[in-house]
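This document starts with one chain, in the form predicted on its own, laid out as C-alpha cells.
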Amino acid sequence: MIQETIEKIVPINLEFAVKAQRRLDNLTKPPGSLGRLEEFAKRLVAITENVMPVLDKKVIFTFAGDHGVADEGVSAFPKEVTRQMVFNFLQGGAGINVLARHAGAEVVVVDIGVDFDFTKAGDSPDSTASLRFARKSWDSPLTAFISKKVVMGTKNMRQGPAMARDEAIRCIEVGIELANEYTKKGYKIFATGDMGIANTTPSSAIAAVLTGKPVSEVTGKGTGIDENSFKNKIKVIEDSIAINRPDSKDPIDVLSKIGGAEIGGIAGLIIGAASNRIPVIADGFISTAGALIAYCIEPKTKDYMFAAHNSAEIGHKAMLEKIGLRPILDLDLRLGEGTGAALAILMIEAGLKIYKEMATFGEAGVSKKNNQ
C-alpha cells in the first residue's frame, strides 16, 4: 500500500501557482504586502489545482499511542494519562477541542496504539469517565473516535525495537487509509495531532537519527521533567539508538526501532494526503517527527505540508529545516494534540479569504501604481 500510494504523489502544478500570483498582484494592495498570507493562498491553489479553493470541511486527526520507554522515567506523567486524555478529548474538554471549535474543524481521535481496551472502558475503575458518557461526544459533529489499534503500546526501545517492522508499516497504512477515507468524504484540509505519554522521547530519537544531530541538541524536557530526569532522558535515547542501530537511510526501520505508533499514523496520513492532493498541516514536535518520516519515504510530500508552528521543544527546528518547512506561528507552544495546527488553520483560511474576497484594482476603481 505504501509503495502504491507514493507512486500517486506528483509535484504540485506551478502553472496554478502562477495564476494565483497574478490574482494576488492585482488585488488592492502593494504586491506582497500581506506577506505569508499570500503564500498560503498560492500554495492552496497549486496543491488543489483549483483557482478558487474551498476549505469548507476541515479535520484534525489526533493519533493516540502509548510508549514502553515511559518505564525509563522520561516523562513527568504516568502512561495512564494517555487513555485519560482520550476520554477528555471525547468529552470535548481538552485544548484541541477548544481550538478546533474555534477553527471550525472536526476532531477525529484515533486509537492506534493505546495500552487500553476502550471497548471495556465503561467497566474500568480507573477511567476518568465511562465509555457510555464519552459516547455523547462521539455523536457530535465535531468529535469522533476511531479504533485502528495496531499495538497495545510500543515496547521499551531501550531494551530492543519499539515495534516489529510489519507493525510500523501497518501504522503508516492506517494513516493512508484515513486520508483516503476522508478525501472521499469531501474534506478539503487535514491536520495532525498526537497524544502519548513519553512520545517526545522517540521523537527526539527520530530527529537525531534523521537529521544527524547529536541527541543532546534535539532533546527537550517534554512534559516538564527536572534536570536529573532530563539527563536520564538523553542517556535513554542514546542507549536506544546504540542498541537498535536504526538505518538512517530506511525511515521505516527508524520508525520501527525507535518510533511510535502515533508517529507512524501521522506519517501515513501525510503520505495519503499528498497522494490525494489534500493540504495537510503538521502540528508540533511529535507531528513533525511523523512528517519527517513521510518526507524521508517520499520527499514530494513536502509540497503538500504546512508547518503549524515552531514548538518550544528544542529539536523541532532541526526537523523543520531538514524537511525545508517554515513554521506559520511561533507561540512557545508544546502541548501537542493538534492545538498549533488548529490555530494555523485560521491563518491559512485568512490567506485564502484575502485571495478570494479582496477586490481587484479594476473592481474597486483604484489606480494601480505607476508603470502598471
Contents of the next structure:
2 protein chains.
Amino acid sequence: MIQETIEKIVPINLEFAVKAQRRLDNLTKPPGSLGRLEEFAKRLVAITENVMPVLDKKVIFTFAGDHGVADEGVSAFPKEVTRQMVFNFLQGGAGINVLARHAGAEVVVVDIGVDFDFTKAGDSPDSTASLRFARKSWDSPLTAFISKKVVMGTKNMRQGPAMARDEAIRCIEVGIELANEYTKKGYKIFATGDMGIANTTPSSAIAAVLTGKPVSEVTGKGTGIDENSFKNKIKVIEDSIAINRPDSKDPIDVLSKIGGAEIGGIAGLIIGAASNRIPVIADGFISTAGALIAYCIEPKTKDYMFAAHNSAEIGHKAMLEKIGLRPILDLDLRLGEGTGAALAILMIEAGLKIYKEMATFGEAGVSKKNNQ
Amino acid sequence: MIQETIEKIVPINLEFAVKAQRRLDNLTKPPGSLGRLEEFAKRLVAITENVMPVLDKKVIFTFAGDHGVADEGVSAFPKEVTRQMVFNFLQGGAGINVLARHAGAEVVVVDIGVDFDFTKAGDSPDSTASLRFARKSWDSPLTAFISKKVVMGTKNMRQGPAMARDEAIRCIEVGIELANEYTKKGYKIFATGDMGIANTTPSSAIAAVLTGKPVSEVTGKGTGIDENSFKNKIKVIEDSIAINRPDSKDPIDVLSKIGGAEIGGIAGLIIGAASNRIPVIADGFISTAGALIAYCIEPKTKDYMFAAHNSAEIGHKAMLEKIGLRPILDLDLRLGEGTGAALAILMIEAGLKIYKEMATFGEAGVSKKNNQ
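For comparison with the form predicted on its own, please write out the form predicted in complex with a further copy of the same chain.
In what comes next, the whole complex appears, and the chain from above leads the way.
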C-alpha cells in the first residue's frame, strides 16, 4: 500500500505557479512586497492545480501514542498523561482545541498507539462526562476521535526495537488511509499534530540517525526536564541507537526500531496528502520527525509540505534543513498537539486571501511602477 | 496636549502579570510551552489591568500622507499612487483590507497629509464609484475614512524642513485625538499602518538620526528601486540630515525636519494608546519610525507596544532594537498599510484565547509534572 501510494505522488505543477505569480504581480502592491504570503498562495495553486484554490474545510490530525522508553525517566510527565490528554482533547480544553477553533479547523484525535483501551473508557466516570461535555460545550466544530490502534504503546527502545517492522508499516498505512478518507470527505488542507509522553526521545533519535548529527546536538529538554534527566535522556537515546542499529538508508527500519506509532501515522498522513495533492502542514519537533521519515521514503512529498514553526526544541532546525523547509512562525512554541500548525493555517490562508481578494492595478485605477 | 497625555502614561501593572502567569502555569501544558503566546496574554492582562481581557473591537489606523522628497526620485512609484491607494482602501481592494477582514479588524484610513483634496473627490467619476462600491461590496466591517489633514504633503526635506514644528506637533495630536476617540468608542486594541509614496525615505532618515547608525545601514529599496535610484536615495537622506541638522535629543524636531505627517500620526496614536492603557501594534518599517518617535518622547510607551513583524526593509531591526521590541512575525513583508499588524492581531488573540479557554490540570483531570 505504501509503494502504491508513493507511485501516485507527482512533482507540483510549476506552470500553475507561473500563473499565480502573474496574478500576484498585478495586485495593488509592489511586486513581492507581501513576501511569504505570496509564496504560500503560489504553492497552494501549484499543489492543487487550481488557480482559485479553496480552503474551506481544514483538519488537524493529532496522533496519540505511548512510548515504552518513558520507563527510562526521559519525560517530566507521567505516562498516563497521554490518555488524560486525549480526554482533554475530546473535552475541547487543550491548546490544540483552542487554536484549532481560532483557525476554524477541525481536530481529529487518532489513537494509533495509546497504552489504554478507549473502548472501555465508557466505564470510567470521568470519560463519559468528558464525551458528553465535548458535545455540548462548543458550537465550533467538534473534536472527533478515531481509533486506529496499532500498538498498546511502543516497547522500550533501550532494550530492543520500539515496534516490529510490520507495525511500523501499519502506522504509516493508518496515516495514508486517513489522508484518503479526508480527501474524499472534501477537506482541502491537512495539518499534523502529536500527543505522546516521552515522544521527543524517539524524535531526537530519528533526527540523529537521519540527519547524521550527534545525539547531543538534536536532543532538548522536551516538556521541561532537569539537568540530570537531560543527561540521562541523551544516554538513553545513544544506547537505543547502539542497540538497535537502525539503517539510516531505510526510513521504515528507523521508524520501527527507534520511532513511535504517532510519528509513523504523521509520516503516512504526509505521504497520503502528497498522493492526493493536498497541502499538509507539519507542526513542530515530533511532526517534523514524521515529515522527515516521509521525505526519506519519498522526497517529492516535500513539495506538499509546509513547516508550521520553528520549535523551541533544539534539533528541530536540523530536520527542517535536511528536508529543505523554512518554518512559517517562530514563537518559541514547544507544546506539540498541532498547535503551531493551527496558527500556521491562519498565515497560509492569509496568503490565499491576498491572492484571491486583492484588487489589481487595473481594477483599482492605481498607477504601476515608474517606467512599467 | 502632548505633555498632558504623556503625564497620564504609567508603567504597566506587574502584579497583573504575576496573576496571569499563575493561571498560565496551571493550564494543561508544560509550563512555558506556548512560548510567546503566553507572553502576549500576560502583557494584555498587565496593560489592561483585567484578568480576563476582551479584544472584541479591533481597529487598524492607516495614516496616509505625501512627501515632498518624492520629487527627488526616491520611489519606484509616482506620487499620485498615495491618493489612488486611499481610494483602493475605501473600495476594500488593498492588502490591508483583505488582511484586516481576515483578522476581524476594522480599517480607519486617516488623511493626515495627502496632497489631494478629498472633499472634492465627489467630482471625480472614479472616486464616487469607489465610495459606492465600498458600501456594497463587503459584509465585513467597512473601511472608514477620516479627514485630519495637517499638510498637503510635506515639503522636500532635501531643501529644508519637511514640516514646521507646529505642524509636527499637530500630527502627533491627531494621533492622540484618534486614540482618545476610539478608546471611548470601546475599541480594545489598536494597530498602526501607513500609506505614503516615498515614506521609507523619511523613515530611514529618522532611523539614522535616532539610532545613530549611518544612513547606508538603515536605508533599503522600499517598493523596489534600482541600484542607481538606491544610491541616490542614500545621498538624498544624507543631504536632508546635513541641511536640516535635526536634534536627536528632540524627537519633535526630528519629526518636523526629516519626518512625515503619517509618521507623526502613528507616534501620536501610540502615545494616546499608552495613555488610555490600550495595547497598540506597530506594523513595519514606517510604523516603527513612528513608534521610535513615540518611544523617544516617552519611553514608557514601550510597555504598550507590540512589534508586528520583522520587515524585509533593512533598517527596521535597528529601530526595534533601540526600542527593545521583538517582532512577532517574520514573513518578508514590506508593504506597510498595517498588513503585518493585521496578521499579528491573530497571534496576539491566539495568546489571549489560550489563556482564557484552555482547561486547567484540575478541570481536565490531567496529572501535573512528576514531583509537583
